[in-house]
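The chain below stands alone and is given in structure tokens; this is the form predicted alone.
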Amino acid sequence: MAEQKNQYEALQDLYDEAHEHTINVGDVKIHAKRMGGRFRNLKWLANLTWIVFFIGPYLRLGDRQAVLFDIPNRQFHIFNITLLPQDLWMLSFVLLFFAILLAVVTALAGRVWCGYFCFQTVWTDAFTWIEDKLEGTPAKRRKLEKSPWNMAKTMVRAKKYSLWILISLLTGVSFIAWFTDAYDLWVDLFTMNASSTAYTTLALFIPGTFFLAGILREQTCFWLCPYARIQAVMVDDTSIVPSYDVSRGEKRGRLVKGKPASDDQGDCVDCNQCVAVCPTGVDIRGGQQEGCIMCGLCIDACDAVMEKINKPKGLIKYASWDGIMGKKELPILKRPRVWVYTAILLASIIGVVVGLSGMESLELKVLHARQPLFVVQSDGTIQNRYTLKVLNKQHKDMKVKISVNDEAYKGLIMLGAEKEIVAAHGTVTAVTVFVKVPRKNLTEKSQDITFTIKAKDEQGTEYKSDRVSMFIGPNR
């Protein structure tokens, strides 16, 4: 009896708190209750992946930043890979991969991106965690919100807003640091020597992060995020999403001290804890709604209540609507759109792999002069002019030796590249060369000619690139 009494007292506290909770319609700020549980722990782990955003720019590779999107110099450095504008066609495959991956995840498991990884969700979660630590439980926060301004309220709000601004500042600086040297950026900011672009970005990020994550919160998901509307057409009755087991939960009814539950009463005790913990104020018992970001916190709350009243967990759980309704579920591998998505994913992966495997740190392009195609010299030789474009993707200048395959041409002479040339890093270095061949040694009007460039870096690694062009002469 004592155990049962404690259960009823615990439920009574839940009911009292639920009375103060307002369903989100946009006119009242949601103060979601924070509860522990497996999905809350999973959400924290997912949030921690964003640490890469803050520490990534400070990773070094030699004397440069390991990952740097150097837009002014049109170079993307990703560890040992340097992408220049002509390589950015691979970016389309990368974007396609993540777009389709998001579609696959949404079709199979709903808006789990929103619930666990979206920057808006993560930053809002961090801001409300600070608010919870400084201002207390949702009931206390609502009471403080309605109270008149005094010294105590001013102090706690000042602490909260200061921490929010600090996070917003670090967010803006971290974003900029991906596009310029992170260590130099801090020095420039403190000495007021940063570029106008950096200061403008900070001026946008600080109030933007503060307002979106701290003030608007869930309203950003409702009114500003297009994904909330797009996902509605991507989720169907086979998608695995947080679902309320209607057959088990209905008819809802409160537990009253000293009275047994009626025979037709379901397991849902109408405590509203699933609503109280929802960051967007959704009542999952009403079915899938636009505001549900599928974070699973309602499952933690419901499981905790079921445990208190000695009922099986899983009244709210990740399940498809077909599964909840007892229908036979179509296996994943038999769903046509899964195969379509998979084919597109594979195509995008293959495109990136092929592109990366074909990349060279040192590339050569050969352009044959069009006017004139050839020149007959006074000594009887035929001369062709070529423009060689050497692309150096290394982060340092390299000395390059240019040679030409003269096995097919007796007496071939190349002028203009007798000495090594310096290929500037991250850009194209052009050099004009002339190739002369005795007319008597030409057997065809046009024949293949192969140019080769070779270079070595400071570690002694050799780089080589070949390109085939044409040597053109007069008609035989």
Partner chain sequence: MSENNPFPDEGNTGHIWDDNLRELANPPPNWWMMAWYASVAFVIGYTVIYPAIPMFDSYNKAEVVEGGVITGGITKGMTGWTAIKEFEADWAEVEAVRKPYEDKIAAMSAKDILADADLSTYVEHSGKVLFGDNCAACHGTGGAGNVGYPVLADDDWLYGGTIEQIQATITSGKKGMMTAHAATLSADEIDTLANYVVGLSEGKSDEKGKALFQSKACFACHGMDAKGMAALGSANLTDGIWRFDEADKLASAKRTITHGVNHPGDAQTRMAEMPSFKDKLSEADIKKMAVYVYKFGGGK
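The form predicted together with its partner chain is what I need now, so please give it after the form predicted alone.
If you are looking for partners or other molecules, they are not here, because only the chain is given.
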């Protein structure tokens, strides 16, 4: 009896405020309650990963920015690697990797991206943290929202909005800084010398960040974000996600002062705290749903309540639907999806690694002229025309010698490559060459022909690249 009384008293405050926290159906603004806990701490740690976004552009490597996506010059610098448009195919592997990573994480542990890492979640979290510090608890915030504009309200709102704008500005500048020299950018921005692209990007980012993270908040996840929907369908019965233990919690019911709980009452005391803390305003007790970003904050809230009433924690916990329903859970390694995803992940990593390791500093591409495919010369030789494209990725011009596998063709003559050509650095140099072979020495209508370029730099290092093309003649 005494225990019953204590339990009720512990919950009294929560019951008093319970009516304030309503499920989000889009009609009122969601003001989530902030409280500490295990997942709250995890969330802070996850938020911290975004620091890289803000400080990354200021890293230097030698005399240039360490990571710079230099679009005007069509060069991506990622530490020691310089990527030219010719290497862009590797980007498809990188994108594939992240797409599948999203899928594999979601299949295993639900919307981890949404709950912990997504910029919408992180920025909203930061914005509402500021709001909480300035305007107080959800109850106060709601009251302030309804109150008429006066000096006090104006002051607190002005403070809040200017901090939000400051974060939005930093967000915009940091984004641009990945694409142009970060230090120059700050100077240029204030001296009005930055590019119009920079100002346009800022003009989009400042109101964009302010509106999405400050005003729209969870509505973005509900009604704007396509990933939310895609991720939702990737979750299945074996995914470990924040779940309400129905069998333990139901039949839910409030504790009543001075009355013992009925026999069929479950552990859920219906205090509404899980709804109160939810940043998207869903009721996890209704089961998995589209609005749940799986951030685990309801677990923190419920655990705190369970502690107060001396019941075991974990009424809401990370568990799979199979686990909640008491079914046998399939071990991770026996799930086909895990294997398929892992295989694709590996393939995309291998693609990038092979691409990066196979990057030559001198590359040759050969285009065989199509109109005409071949020309019969007056002495009966067959002439083919080729455009050789020499890509020089070094930081210096190179003298390049072009050769062809003439031992495979009797009487082959190459015109246009007698002298060494100068391949300008960081770009493609095109050379037109003609190859002549006596008709009688051709065995096929189309035969392979290999072009080779060789160059030597000042240190004596040799560079070589070859490319197979074809030599085409008349029908035999």
